[in-house]
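Next up: just one chain, as structure tokens, the form predicted alone.
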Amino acid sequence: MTKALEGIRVLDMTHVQSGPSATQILAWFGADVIKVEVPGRGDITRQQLRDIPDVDSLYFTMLNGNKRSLTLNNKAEQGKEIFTKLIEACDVMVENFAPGALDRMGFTWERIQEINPRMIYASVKGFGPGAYENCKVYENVAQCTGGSASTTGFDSGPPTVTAAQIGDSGSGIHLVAGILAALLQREKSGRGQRVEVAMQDAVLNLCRVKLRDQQRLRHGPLKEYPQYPNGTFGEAVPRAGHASGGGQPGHVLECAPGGPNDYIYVIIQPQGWATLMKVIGREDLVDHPDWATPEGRLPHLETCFHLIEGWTVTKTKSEVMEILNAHEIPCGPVLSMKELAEDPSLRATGAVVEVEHPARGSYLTVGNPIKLSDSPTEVERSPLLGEHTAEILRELGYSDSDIATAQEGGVI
């Protein structure tokens, strides 16, 4: 069966996670991956948070697969020969270099526009244009600079940033749309362009819903936030807790046998809130004009919330999740990463895969999220280290002298 991106050629300059993320997935749809690496060292990650001595990391092999791995040092002028006719090979050249990088080397987006004129040139960086437009970035900045962290935690803490990498791969993710839809439009139009991706931006698109309540602040206080039963707000949106920001009050309680992961999060809707408070032996509170309706419950959620816990806790979060979703009440449990990647579900579904590599055994990997019914992703290894160097200069015309006098002379 043919995948949704067989024929695309991609040239992939990126290192660490927003770049080497956008590029997996078009791999995963079938693309030609060619990861250029700089020789005798490669993406920095492959020696990142190392767990078995002289073995890729984890960090590079999880970003990295069903790619091909080229080793080139394109600032020698035999390397800068090879790029071109990489540039000229393909049809997508994404990067994630520092500003002006690729300029520095002799290859501006004019200059690659020259070379091929159909290639895409698609690029992540920390900030656009601005004051921080030159400043380097990290996941846990972007999160800062894009409003995840100032809306994160609780009130009586400081910020906090998300374990969920919405920087990084929340990046990779919006230039796979972009360089999706440059590919669409480059069927109609027969020219490449620009895409380009912020990190800043892309985490507060990912933060669209905090940018709505700051501008809901101007007209009262936002009722969904429960620790603030007063609505005694600041001139910025404070920290959620467990706010949903969806306008339904919902929280995390503690389950039985009490781990540190032995909870789930419970929402309560104004048409569950009767069955709710059956199934925890208060239906005296069903029809209460305290608490009957979601205005009359709002001044003490906490209290509504805590009456809740007394019946999880007595309950594991599968029981809970059980009883409650037969009545249809929105839940939750908090699953750690052991579970994760030990529940038989997600390996049948393909989002937890093993992959067998060459040098570390079996390992566990994320499998592609995006499904898409006539074109199956098969999840392959991360590439060895320039373990197709020799093979895809023979697809560029190179003959193997060629290859072994750019060997010698340290360009390959």
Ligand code: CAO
Given for the second form:
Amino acid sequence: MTKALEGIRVLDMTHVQSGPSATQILAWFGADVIKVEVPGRGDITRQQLRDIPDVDSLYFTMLNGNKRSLTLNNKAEQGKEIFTKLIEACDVMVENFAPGALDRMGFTWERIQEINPRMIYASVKGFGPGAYENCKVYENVAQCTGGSASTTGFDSGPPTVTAAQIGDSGSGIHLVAGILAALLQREKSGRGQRVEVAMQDAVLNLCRVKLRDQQRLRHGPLKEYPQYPNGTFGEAVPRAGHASGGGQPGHVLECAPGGPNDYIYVIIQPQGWATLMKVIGREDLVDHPDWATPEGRLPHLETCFHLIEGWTVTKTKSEVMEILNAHEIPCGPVLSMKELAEDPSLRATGAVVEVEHPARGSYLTVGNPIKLSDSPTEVERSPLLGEHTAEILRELGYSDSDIATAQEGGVI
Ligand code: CAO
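Switch over from the form predicted alone to the form predicted together with the ligand, please.
Every component of the complex follows; first up is the chain already shown.
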């Protein structure tokens, strides 16, 4: 079966996480992703957070599957010549260097267009044009500058970053959308174009409900936030604790036996109130004027969840999940990474995949979360540093003696 992006060649200049997460998706869809890496060192993440000495880290292997690796010194004269040939041969070029790095190598957008007018040139940077445009940016910087940190956590605590890599992998997914749109437009225009995603913008896009709340705040307190009615609202959207962005009251509630992840998130919907109260043995509250309506419950939501928690602590999160789902009450257990790694249903769907690596043996990685019925993903291991250098150079027309010369000169 052919793959959705079969025939599309990607010149992958990315490193760390944001860019590699984008090219990872393109590779899963069948594009030939050629990862260009600094000779002798490669993507910095190959060495970061290593669990086995001298073996590519899981950080690297989990972001670079299904790609080919070519080592190339772009700053050497022969390296620039090879890079030019790669630009001629590829459809999409992706990079997430610090601002200006490719320009400094001599490959400005104008120069790239001269070499290949059909090239789609996609970049991730920390910020768009403005005061911070030249800054280097990592995940948590983007979370802080994109509105996530100021609105995450509890009122009593400091701004909080989230474990979900919304700055890096979140930007990567945005970049993929731009690249695919540009590929489609190229079908009609015949021309490539620039695709740019600023990590700050991507995080803000994911935090749009908080920008919504900033405007609602002008008209009074945000009633679904835990600060209502007992706390205070300042000029900016406060941290929401466990409150949802959709306005449906919800809370993380403790379960038995009381371990660090023995919790379940329970949502109270108006239509589920009566059932929920019957399940927890509080039929007296079903029609009680202070509790029966969403408006009536708002002033004492905290007490409300406390009552429900009195029941959840007597059961495990799986038991609560089973009982509440049977009554169509939305809820979800807090799952630890251990539970997710071992979950057979995630293995069956390909959300978690085990692959073989020549140096580290088998390792777990995520599968493609986007399922296409005509383009199934086979998750492959990440390449060793420079594993495909000679193979790719031969495809570009270089002879074995050219390759040997480039190797002797430290160009590849
Ligand atoms: N051949 C020769 N030189 C190469 C090369 C190659 N194949 N690949 C990279 N280089 C050079 C670059 O040209 C650059 O050189 P100059 O500084 O002389 O221009 C140098 O290596 C380092 O690149 P960098 O500045 O991008 O790397 P850094 O480690 O200093 O910064 C990061 C890393 C992530 C902060 C920065 O790249 C950045 O801000 N990127 C944009 C935002 C982003 O994607 N952040 C998310 C990262 S994931 O958390």
